[in-house]
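Just one chain is shown here, as structure tokens, and it is the form predicted alone.
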Amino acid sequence: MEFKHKQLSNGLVLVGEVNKSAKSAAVGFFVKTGSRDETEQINGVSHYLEHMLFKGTEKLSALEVNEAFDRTGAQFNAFTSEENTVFYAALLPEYLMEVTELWIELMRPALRDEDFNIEKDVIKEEIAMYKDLPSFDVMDRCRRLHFAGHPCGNSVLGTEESVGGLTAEQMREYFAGRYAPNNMALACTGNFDWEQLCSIVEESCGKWQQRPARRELEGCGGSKKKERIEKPNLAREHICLMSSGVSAQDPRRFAASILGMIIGDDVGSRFFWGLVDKALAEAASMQFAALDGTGIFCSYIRCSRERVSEVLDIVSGIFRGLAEKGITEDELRKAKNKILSALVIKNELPMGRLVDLGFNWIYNEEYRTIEEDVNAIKAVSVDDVHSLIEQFNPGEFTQFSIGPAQNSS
């Protein structure tokens, strides 16, 4: 595999990993914008905007966009997070340039008033749908409570009020600032011609104008508050715990991922043996998420209302045990093997490589081979994990719970 890199005069970055032995290719635009870049008044605009790009351009209608993807057989989609909006496609190599040209066209959407007004109802329905999913709702609310005023606490979907009050002009203004070429990267992986790709992108994107697109980076220790709300018709308690961790720029992110695996993997973790295997909780997991300038450990637990006190006592005991005794070499080895297996399996396909290639550039402006990530994970020691536990005690968490009424039977 061969790494390629080019930056246009307007700041747009092109990164590629050419693998001539691959049977497929993948391409995607990584836009450094998400809910943390929004104000309260326009919360949800990044996700809304992701939808709007598929509504077409001055040249293409929404139907023509769909047909253009369909005739190539591309597996395409997009997603929005707190920090990024990503548009991607995995496809046969012979269609890569055609789909790249299509994505370039879509990166300058029409954002028509009539499309905006129709899509607003779609977004509102999506907000309502996810509110009906307690497992999603509890994590969304816990994030807001944990970050307490920090922009990372903004909901990706926004609220009924913020989306309802959003105007097409506000969206167009946000788009102009955040979808600037100097705030984007185009990544490509698999079997493709780098020079041909560069030629297409330079010709089509070279005229895009730079705009200031800053993001304020500040850490967050978390509020460590505890809140609970009741919802009708719920039979189970849904609990989210959140504590601070290292950032996406911190080399200790590999150790943090291992710690999250040891505590909260679906199988064989401390949560599994302490809660799920004993039938005290139906679900108990923890994951580490590295963010721009900060990071979080996030746990989700689902159990009966009657078991809440017992479950939380066990969770406290697990975290207390970590602080007092740390982890074992056996736990470290098993967690490494799980992470390494997932890593190499994902990266066997160009689509899997695309995500890592794009995010490594967005966050750190660096290229990392699979081997470098594998070696970084293998190099993590027990002492490295103990140092993280000491600095970021996961037992000091923010807690949000959603469950049935206290007197429900």
Second form
Amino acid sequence: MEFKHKQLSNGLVLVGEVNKSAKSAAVGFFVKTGSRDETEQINGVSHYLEHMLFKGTEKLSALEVNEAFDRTGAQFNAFTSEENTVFYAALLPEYLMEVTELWIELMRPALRDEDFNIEKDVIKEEIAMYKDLPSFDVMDRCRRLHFAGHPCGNSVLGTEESVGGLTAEQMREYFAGRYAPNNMALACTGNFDWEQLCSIVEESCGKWQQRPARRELEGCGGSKKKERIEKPNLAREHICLMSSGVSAQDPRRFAASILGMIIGDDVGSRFFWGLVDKALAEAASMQFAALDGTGIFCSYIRCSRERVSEVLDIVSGIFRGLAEKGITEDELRKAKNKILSALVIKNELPMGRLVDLGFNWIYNEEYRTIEEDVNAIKAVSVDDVHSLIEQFNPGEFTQFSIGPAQNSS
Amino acid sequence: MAEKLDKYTLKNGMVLLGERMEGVESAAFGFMLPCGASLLSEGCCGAGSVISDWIFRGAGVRDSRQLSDALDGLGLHRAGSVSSSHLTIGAVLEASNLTQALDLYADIIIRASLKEDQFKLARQLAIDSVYALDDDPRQKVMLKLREQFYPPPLGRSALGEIAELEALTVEKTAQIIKDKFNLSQTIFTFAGKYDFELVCRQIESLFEHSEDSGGQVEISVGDRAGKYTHIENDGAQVHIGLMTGTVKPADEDYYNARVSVSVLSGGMSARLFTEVREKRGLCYAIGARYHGLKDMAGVMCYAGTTPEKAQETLDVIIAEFNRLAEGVSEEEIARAKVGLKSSLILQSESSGSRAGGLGSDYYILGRVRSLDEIKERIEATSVESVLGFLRNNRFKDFTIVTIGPKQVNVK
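Can you switch from the form predicted alone and show the form predicted together with the partner chain instead?
So here's everything in the complex, that chain up top.
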């Protein structure tokens, strides 16, 4: 695999990792914008804008955009998070240039009023869909409670009210400020021709105007508050726990991933043996998520209403045990093996590689080979994990629960 | 395409199917055991869900914890599922650990400890996952849809029913394992990086001598359930599941059916997405796909929408199914074909999806299709062949399930 890099004079970065033996390729625009870059009045605009990019340009209607993608057989889509909006496609190498040109064109959308209005209904349906998924809803609410006013607590989807009140003009203004070439990167992996890619991008994106696009990075200790709401139609208690962790820029992020896996991998973790193996909770998992300038450990637990206090006592015991006795060498070894094999499997696909390549650039402006990541994980010691536990005690968490009425089963 | 298919049959009838892949360091494998939900006796259909947990709670010389530690020590990512026909257990891992993993899986399949205390926990988790389904209406509607569409026992939910799970005993469940973990009917699939000779010798020595538990089960199929089922739920959306019959995977017209479904719902320019979401803004999630069992198949569609739009959504979906036979354009067929071919090739890069594909091909068709064969068959379809198929096999008799605060009118 060969790493390639280029920066246009307007700040747009191109990163590539060429693997001539791959059967496919993947390409994506990584835009450094998400719900944390929104104000309350326009909450949901990043995600809504992601939808609107598919609605066409001055030259193309929405249907023509979809047809153009489908003619190539590409598997294409986009996603928006708290801090990134990513547009990607996995495809056969012969279609790469065509699809890249299409993405480039879509990055300068028409944002027409009539498309804006009809898509608002789709967004409202998406908000309604997630309301019916308590496992998602509880995370969204817990994040807001944990970040307590910090922009990382902003909901990605926004609310029916914030989306309902949004105007096309507000979106155009947000777009102009955030989709500046200096605030995005184009990444490409798999079997493709780097020189050809560069010439297309230079010709089409070179005229994009640079604009200042800032993001305030404030730390956040988390509110450590506890809240619960009831929904009479639910059968189970859905619990989310959130505590602070290291950032995407912090070299300790590898140790943090290992800690998350030791506490809350689906099988073989402390949560698994304490809760799931004993059939006290049907699901219990923890993941570490590195963010720009901050980070979180996030757990999700699902159990019956009657088990809640027993489950939470066990969770407290697990966190106490970690703070007092730490982890074992054996736990560390198993967690490393699982992370390393997942890394190998994921990176066999150009699409899996694209995500790492793009995010390494967005967060750290660096290229990391798979070997560098493997070595960083192998190098984590028990002491590294212990000092993380000491600094970011996962036992001091924010908690949000959604469940049935107290007196029902 | 540079794939290489390997096949070997053990003396006890167990079939080994492998596909070597270039340039990968991973291997994926799966044991397809003939213990699917439709093969279990009445009242036991959730047993597969209990069994796939119970057998991992200690096997051979290892107790539950030691077994789990041994699997984790290999960095193995477990994969398991219970379908209508099979209970499949397997994993994806780094190829260098394959031999050790297969030793452990032989213990799990042949020498599971099956302790009573562990049974109770496995059964409780199975019961809890049925309860949890109530909080995931999107998944629940599709399970109910299959149950209603396929005549019993073919469409049974592998999760089972709470009362049935509560009535399961250690003895009954252990007997199911003894009867259904029938190696003569088991298909072992693997893909990625491996040494075929080595895998065959190892599987042979691990499984060849184990006792065969008998012949194949004949299922007698009952009558299809109701046309429309509504489950009341005070949620934000009405979740609509809709299914209609089509040709089965072994049929001559299978590829025409697949291309038809792609015209309906292959990409974002396909008809359902365009008509339901893009033009009318009725839904966020809308899509249809082909779903095939060995002897029966259908096109399965999901849409989630707020209550006031539910009726219009359903009406537009049914109108689109009906409109297909009126005509499809050259452009639509071309897009459907390139979409199917490209997803085939993209999937072929993943060892996990290749191993799964080998097994389902062999079970359903009695042989494994090469990627080239599939590509050629897709390529051979045309506007004429697809329209001919659609006119001879009109979509009718829709089975519909809704979950939500409001019912729909079904004509």
